[in-house]
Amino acid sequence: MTATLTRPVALPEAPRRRRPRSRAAAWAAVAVIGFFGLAPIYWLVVTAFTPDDQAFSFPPALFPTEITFDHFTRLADNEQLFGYLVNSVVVSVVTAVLSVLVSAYMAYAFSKFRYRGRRSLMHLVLASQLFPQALLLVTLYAVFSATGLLGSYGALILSFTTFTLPLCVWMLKGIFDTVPSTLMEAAAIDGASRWRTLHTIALPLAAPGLVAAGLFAFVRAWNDFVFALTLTDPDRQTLPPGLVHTYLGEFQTAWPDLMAASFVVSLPVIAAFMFLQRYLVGGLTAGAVKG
C-alpha cells in the first residue's frame, strides 16, 4: 500500500480591521481640508449680513451680533451691477452653447471615425491646455485689435470658447466611446445619413455629458477676471472687474457691500449645479469605462 500525501488547506485570512488611529487620522485630514474650503464661504456671508461698524472692528467677530439688509438693498439700487449682470449672462450663456455645438462635433469625430492624422490632432487639442492661458493676452488683444473685435462681447466670447474647447472635447470623446458602435451600423441600415445618426442617437446617449460640458464652459466665462478687464469695453464688462470697479477704490474699499455682491453673484452658479447636479456627475463619469 503506498501512502497518499495531502497538501493542507490555506485558511482565508482574517479580514484586516482599520486602526482606530489611521481612521481619526483620516477624518482630521478632511477636517481641515473642509475648514479651509468653507472658511472664506463663512466669512463671505457673515461680512455681507454685518453692519459696516461692526465689519471694520478689530479684533474681527466670527459671529456678528446684529444683522442687517442694507447692503443688499444698496445692491438692488445700483443699475450699474444690472449691467454688468446682464453682460455676463450674455457671455457666458453663448460661450457654453457654442463650446457644447463645436466640441460635440470634434468629440464624435475623433471618437467615430477613423482617418490619416487622428492620434496627432488629438494630441494637438490636448496639448493646447498645456500653454498659460495669460500667455495668449497680448496676442489675442492684437488679433481682436486688427479685426475690430476688441472691446465687443465676440472677443470674450471666443476667447473662452478656445479655452473651454479641449477639456469638453476630451469630455465628450470618452462618452461617445461608450455608445456601441452596432447602433451606428443598424441605423446606417436603416437607411440613416451620419448626420441623422448623431442627432438622434448618438447627441441623445450623450446628454449627461453635453451638460456637463456646457456647465463647464458656463463656470469658465462666468469667473473669469483677466480677459473680461482687457478686452471689453467698460460698459461691455462682466461682474467680476464690474465688481472691482464698483467697490474697491484707492483709499477704501467697501468690503462689506463686495461680499453682498459676491453672494448675490455666486447664487445663479450654485442653483445651476444643484438643479444639474445629477447631469453633472453622470456626465464626468460615463466616459471613465468603455463599453
Contents of the next structure:
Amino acid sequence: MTATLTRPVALPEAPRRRRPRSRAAAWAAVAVIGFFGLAPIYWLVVTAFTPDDQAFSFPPALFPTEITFDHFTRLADNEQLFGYLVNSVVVSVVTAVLSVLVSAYMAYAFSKFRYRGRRSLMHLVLASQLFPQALLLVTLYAVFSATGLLGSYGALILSFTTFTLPLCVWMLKGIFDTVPSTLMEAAAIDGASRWRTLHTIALPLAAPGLVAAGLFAFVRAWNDFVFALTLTDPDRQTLPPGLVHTYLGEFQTAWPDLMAASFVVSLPVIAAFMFLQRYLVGGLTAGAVKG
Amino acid sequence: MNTLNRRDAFRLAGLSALGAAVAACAPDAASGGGAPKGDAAAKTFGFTSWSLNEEAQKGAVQAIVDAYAAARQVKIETASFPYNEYLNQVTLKLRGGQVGGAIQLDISWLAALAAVGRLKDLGAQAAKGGYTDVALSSGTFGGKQLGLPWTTGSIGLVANTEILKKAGVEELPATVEEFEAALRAVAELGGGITPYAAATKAAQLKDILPWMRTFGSPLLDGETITVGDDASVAAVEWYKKLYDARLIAPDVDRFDARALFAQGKAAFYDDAIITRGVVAAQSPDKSLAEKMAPLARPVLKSGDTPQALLWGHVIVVVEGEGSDAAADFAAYATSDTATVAGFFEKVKLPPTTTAGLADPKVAGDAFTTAWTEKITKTATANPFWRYAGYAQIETAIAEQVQAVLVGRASAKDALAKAAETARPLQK
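Can you give me the structure for the form predicted together with the partner chain, which would complement the form predicted on its own we have just seen?
Shown next: the complete complex, the earlier chain at its head.
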C-alpha cells in the first residue's frame, strides 16, 4: 500500500475585504476630525456674514437668518488695514526669500561637504529650535534697540528668519542628500566650478524643497503676533497685531468685523498653498527615503 | 545692445531680492530708536494710548490731541497698542527708553508702571485741576500723584428692569437677602433666563472680591491678606449657593454676561459704566438701554456701605525730555471743562473734575448721574493693585473660588490655599 502524502500548498492570500463595521468606524473618525477642522472655519465665515445684533444671539444660530456684507464693506474702507496688509506682504516675502537663500547654502554645505564638527554644527542648528521664542523676545528687543533696528522691518525679518532657518536647513539638507553626488562629480570633470555645480545642478533639482521651505517661512512670518507687535513701530506692524488692534478693544470685540477681516486675509495664504501644493508635497517628502 | 539671458535674469532677480532684504534690515532713521531727544521745554512729546486705535474712541481722542497741538503749537507723536497687550508693551518700551511723554493707563496698572521708577510726580497739575477726591485717589501711588485721572467710574451691578417687572420685583434690591429673593423670582420666569450673569469663569472670578468686601472682609489689612477669613468664606459659600441653585450660571465671563444681557437673557450682571453703549450695540432690542438701571451692590444689612470696584483711566507722564509739555497736555486732556464735556458727549466716559461732572452735557445724562451717585460714590480701588503682581494674586484667588464652585474644595480650604499662594506675590 502506498501512501500518498499531500503537502499543503500555500496559496497567495486574497486581499482582506475591509469589514463594513471597520469602514464605518473609519468614516466616523474622518467625520469627527473633519468636524473639528472645519467647524471653526464654518463659524468664521457665518459670523462674517451675520448682522451685528444677531451675531451674539443666544442660543447661537447654526444658520444665519439674515446675511449682511457690511463687515466686508467696512473692511474695504479701512485704509489702515491695507497698510497692515502691505507690511505683512513685505515682511513675509522677504523673510521667505532670505530664509531660502541662507538655508539652501547652509544645507548644501552640510550635505555635500565633509569637515570636522559638521554633525555637531547640524545638531546645534537644530537645538536652537528648542528655545521658547517668548524667551528670546526680550533679548532680541534689547539687541535691536542697541543696534537701532527696533521699529524697522529689519527687526522682524531678521527675527523671523532666525526662527525659520533651523527647520529649513534640515528640510533642505534631506533634499540635497537625495541629489546623487555622481552628478556633481560629472560636472566637476566637465570643468564646472563648485559654485556653478550648486547653481546649475543642485538647486534646480531641489526646487520643490526650496518652495516648501519658502512657504513654511512665509506662513511663519504671516501668522506671528507677538514679535510683530513688540519689535516694530505701529506703522510697520503686520496683520495679526493690526487686526487685534483694530477689532479687539477694552470693552468690545467687533467679532463679525474681525471674522470678515480674518477670512479675507487668509485668502492669500490659501491661494499660495493651492498654487504651490504640488511643490509642497514633493518638497516635504523628498529626502524622507534615501535612494 | 546688451541683452540678458535667462540665467543672468535669475541672478539679477536673486541679487535684487538680497538687496531688498538688506535694505529692509537697515535701521530707519524715522523710527527713532533710543531715548527721546530734546530739552526739558521741548515742544515735541509722545502720547501713547490704546484708545487711539479703538473704533469707538479714536476719533474723540485724536480730536483732543489735535486741538491741543494746534492751540499750543506743539507736535504730539502718537502710538498705540491693543488693550490686552498694552501693559506688557508699555512696560517693555519704558524700560528700554523707547517711550516718553504722556501715557494712558488703566488705574489698575499704575503700580506696575510706577515700579519702573520713571514716572513724573504730577502733584502740581493735580492741585489746580479741580478733580474729585475719588478720581484723584485713582492716580495716587506711594503718596505721589503719578497719574491725572482722565475718566473715573466703577464696576457695579446693572439690572434689566423689564425682566424684574415681569418677575414681580418692583424695587431694586438693596440687601443681599432682597437680591437673592429677586434672583429666585426671576428664576421662576423660566425661558432660559440667567437671573444673575455673574462671573464664574476663572479668568473673571476677581468679580467675587467686592462680594467678599460686602460680607465684611477687607481683603488686605496692612500687608496681611485676609482672604480666607470668616467673611470671605461666607461670601464664597453664598456664591456657591447661588451657583448650585442655578441663580448664576457656569462658565460666564464679562463677554458672555454682556451677550446674555444684550439678548434679554439675564436680569443682573456686573460691568463698568460703559455698559450702556456696549450692550445696546449688540442687542436686537433697540430700547434695551432704557430698561437698564444701575444699582448699588446689595449690602449685608441696611446701613452698610455698598461695595463697588473703582475703575477708570489716568494719564501718566514719563520723566525726561518733553515731560513738562506732556504734563501740561495731560492736565488739559483731563481737566479742561469744554474738552472733558465734549469727550463725554462722544464716548460716555464720565469726567473726573467737579466742573466736568456739573457740565450740562454730563449732568443731563440720567444714566451716568445715577451710576455716579449709586455706584461710583462709594467705589474703592482693589487693595491688591498696589502690588506689581496684583494680577497673579487675583488669579490665585479666582482659581480657588472656581474650585469651590465646581465642588472640588470647601470654601475655607480653598481660600486658605489662595492666601498662601498670594503671599509671595506681594511685591
